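Single chain ahead, by itself, as structure tokens, in the form predicted alone.
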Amino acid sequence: MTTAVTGELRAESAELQGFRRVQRLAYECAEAVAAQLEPGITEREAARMQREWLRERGVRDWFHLPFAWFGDRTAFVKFRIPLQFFPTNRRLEPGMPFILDMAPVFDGYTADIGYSGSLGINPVQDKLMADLEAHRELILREVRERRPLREIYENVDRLMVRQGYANRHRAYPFGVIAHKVDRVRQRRWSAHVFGFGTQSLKGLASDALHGHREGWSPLWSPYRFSDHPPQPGLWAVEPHLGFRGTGAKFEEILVVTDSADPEESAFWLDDDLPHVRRWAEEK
């Protein structure tokens, strides 16, 4: 199913609610688990709280299953192959980072969050966390200036080597630091494949090929594909700075239109975030 965002589509329209809530469940989710994390808990733990607690909530279906990384798992440490992502029995200790990452989807929306942590003081991750606002404010600007997706990767790549960090997203397939996110057609069960939900998978393959066709793809990368303007839709934006072994990121929906009015064509669909909240407080 694909959602039609043009510039008629406003921040309060009822399909762009249908995806604030589930986002807003999401980062619920991991604010819950973050709690109850302690010493001992080990990654495959710590995501299956994750899974619990929206199933509770009626999540029956998920663009991916959720992940979490402790410790240099943060930063992605000599991550070769992508099952090296899926969680493993690392235990979380004292002063260690971690990071929750889940993408469910509730009602026919879709989610994919990321919530950075750590079980106790940690200085490294607090500083990355609080250096990442320069990014979410460079990635907007830039979509509203319509400047190709893969120039906009390359600046954020060097305001992280500015501030002293490794690109950490760049170990993702593809490297993506972003991909297109939509409405799934509800089943009264869910298959999944290697942790990401069929349905899911079929819209994205669609997004695909139909942006194959006309220039675009559903994945923002640092490659020649990625070359292409802001396709108008939802988008799913993950910068993720590392530093010696600590990592740190925020996950959440970008909506880019049509409109030519710069303020409408592109905004993050909600502000009430923890990160964004945490900014805020700090200032």
Contents of the next structure:
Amino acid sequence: MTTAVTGELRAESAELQGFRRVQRLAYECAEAVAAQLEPGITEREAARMQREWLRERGVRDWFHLPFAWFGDRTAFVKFRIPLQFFPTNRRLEPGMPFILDMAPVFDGYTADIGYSGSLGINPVQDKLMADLEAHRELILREVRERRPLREIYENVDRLMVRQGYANRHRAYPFGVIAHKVDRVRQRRWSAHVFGFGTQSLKGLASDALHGHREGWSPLWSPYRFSDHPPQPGLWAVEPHLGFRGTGAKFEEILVVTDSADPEESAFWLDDDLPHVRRWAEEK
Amino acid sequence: MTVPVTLQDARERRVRTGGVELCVAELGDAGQPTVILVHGYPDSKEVWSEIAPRLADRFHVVLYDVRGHGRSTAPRPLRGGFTLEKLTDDFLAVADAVSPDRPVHLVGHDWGSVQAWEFTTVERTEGRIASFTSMSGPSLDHFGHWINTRLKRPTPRRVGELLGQGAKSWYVYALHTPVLPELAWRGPLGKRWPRLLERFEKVPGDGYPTSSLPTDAAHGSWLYRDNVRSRLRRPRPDAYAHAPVQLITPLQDAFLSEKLYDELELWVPQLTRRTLAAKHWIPRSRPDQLAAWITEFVTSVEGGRPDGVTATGKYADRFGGQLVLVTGAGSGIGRATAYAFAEAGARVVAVDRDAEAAARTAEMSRLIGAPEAWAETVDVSDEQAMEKLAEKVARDYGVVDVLVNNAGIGLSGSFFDTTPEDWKKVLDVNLWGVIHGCRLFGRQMAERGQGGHIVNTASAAAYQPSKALPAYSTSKAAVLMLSECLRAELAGQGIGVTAICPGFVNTNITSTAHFAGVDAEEEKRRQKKSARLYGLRNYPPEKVADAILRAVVRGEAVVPVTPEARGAYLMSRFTPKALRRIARLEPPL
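Having seen the form predicted alone, could you give me the form predicted in complex with its partner chain?
Starting with the chain above, the whole complex follows.
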């Protein structure tokens, strides 16, 4: 059901309500699991806690299974192959940063979120999180200006360099800063390969096929295939900063429509999220 | 730094204990935490004359002449009068006299440290010692165990360590011969000692040692004869420290190997390590650094943080609390270097012509471990601005311990396309910037006379000719040679100079480089292309920063960093013709 979600993507449509509901659920899960993390817990255990929490609340399918990264793995230090993204037996220690990343599908709506935190105080990660605000603003502004995605990617990169950080979303498959998400048909059982739900992969593949014919791509990357204006739809945006063994990211859905009004042409699905609240509190 | 007090202002008193009378001097407010300084052999309490005044404004500083030294009386008979048990009695008597209610902070150098290890590890002093700073003097018990473990399982490395220390201990054997040492000290050796210290130990000739030296040294030989053999043969099995210890190890010590302290964590639960590029007599040659470390350690123990250092970097023992100035610290290698020093606990001055970028570097440095960090906006090619900076740094932050002249710009294009203005610009920043830095900050280092290190960022282009980079390579070759000459000049003053030759490193030098002889659009294109190529090469500036810290620790002269830089360096020495061939190639831009 790769919908041509253009006209119905108004802020109050039922479609978006569904996406908003699952995104909130995912962030609730992240906060609940983060509150339970304690010294000695492993990444695998943290990933399982997310999975179980969401399963209990009716999640049956995934865009991808939950990830958890602790310590310098939050900055993907020495990541060479994608298998290294999967949770390991690394144990959490006081002061360590962590990132929880999950993409549940609920009622056919997909969310993909990233939640950064630390066990106790970690001033470096606090700073990284505070500096992510500028990226959230920059991305929205330039998407509204309908700049090519590749150019926006480069501008995000430039801001990171100016802030003195390393671009860590480059470590993701295809170096993506964002990817499209969509509705997924509910099946009785849902298979996944390498942690990614087959239904969602199917959606992504069919988007890729369409996009290839029409000159756009569901993956927002630094490469030539992203050299096109923002394609209407839902984009899970995940800028990821790294600084000397500490990483921080947020991930949330950016809605892009074909509206001529800049305000309505792109907006964040939900502004009531932990990191956004945090920035508001700091002001 | 002005030192208002000297040992002459000290309040003196005599403390009677075990048949001798000790001469005790006190400085500073008796209400402050008490720091007791114990001197070594052949010294008297005046060995602390540089350090004690530096500590006196924060602490109650107490020094005493060990029995038989300086103005303390000697036991009769001498044989058997210098055992560690009796020295412990002396210490307790002094501590009870100067600080009856509060535990004291101990600082020992050489034999003072050997004694203080005994004080810190025996039961009867428990609760009287708050902390101990040890320099150049191991515990004889730990030393005995160190020898035993090496004898029991003599791997090649352990045998090497044993032989190394065995050779360094030649004077200990000499001191065990009867009468001869006394004769030598009272005769020619005593007379020549001050000059020997100056010449071989780089101790500044400023009126130390005192006239009591021949007697001190003659009496002090009994320290060795009464303790060394018996303790090394039967080291105590329970010599665990009951107070936090800060170990300061001079790396160029002619008498003690730093390997002696390898297993110290077994004996000391709360150990803070510091290292220093200096010879044995650090209380004379490095008073500023020692006073800073003692102050920091004592303050942290008083404040309830017995582990002292919080920096996590690899070289925290070496750079903790040192003042490091990095030019071009707003991006690339300079920024990564500032961060690496910050992680090692250094105080960082980040200099860049981009104020915002420098401020950013300083801010992040504070977050990752620098106790203090400042940003300064200066163009290194501006002589007057650099002079002002040097004045300001010396006045507000102190004398720079490590200077990194890193700021540089790129310039590419054929020789005939390079205009005189282009030449001037690139030489102004790349060469004159380094000259100003070395001239101003190097002079401060030399005048302070307590060592330091200068790192100049040259380039692989300094020895790899290229038809595309005539001006840039020339400027960098000059930096390389300047570094080598300066290294020779400053070697006698304990100041090291290193030239770093990075090679292709992924920084923004490519996107700011000027391409001579092409229009703006073509320049933009080439900048982009070269940035892309450097990005594909993707050698991170953090690795260059690591190489810089390592080079400072090891005192290396020329350090090519990337594999291609190392390869070219080898070729420049062994196959220069091949290198000249490469120089003719057109860069793929």
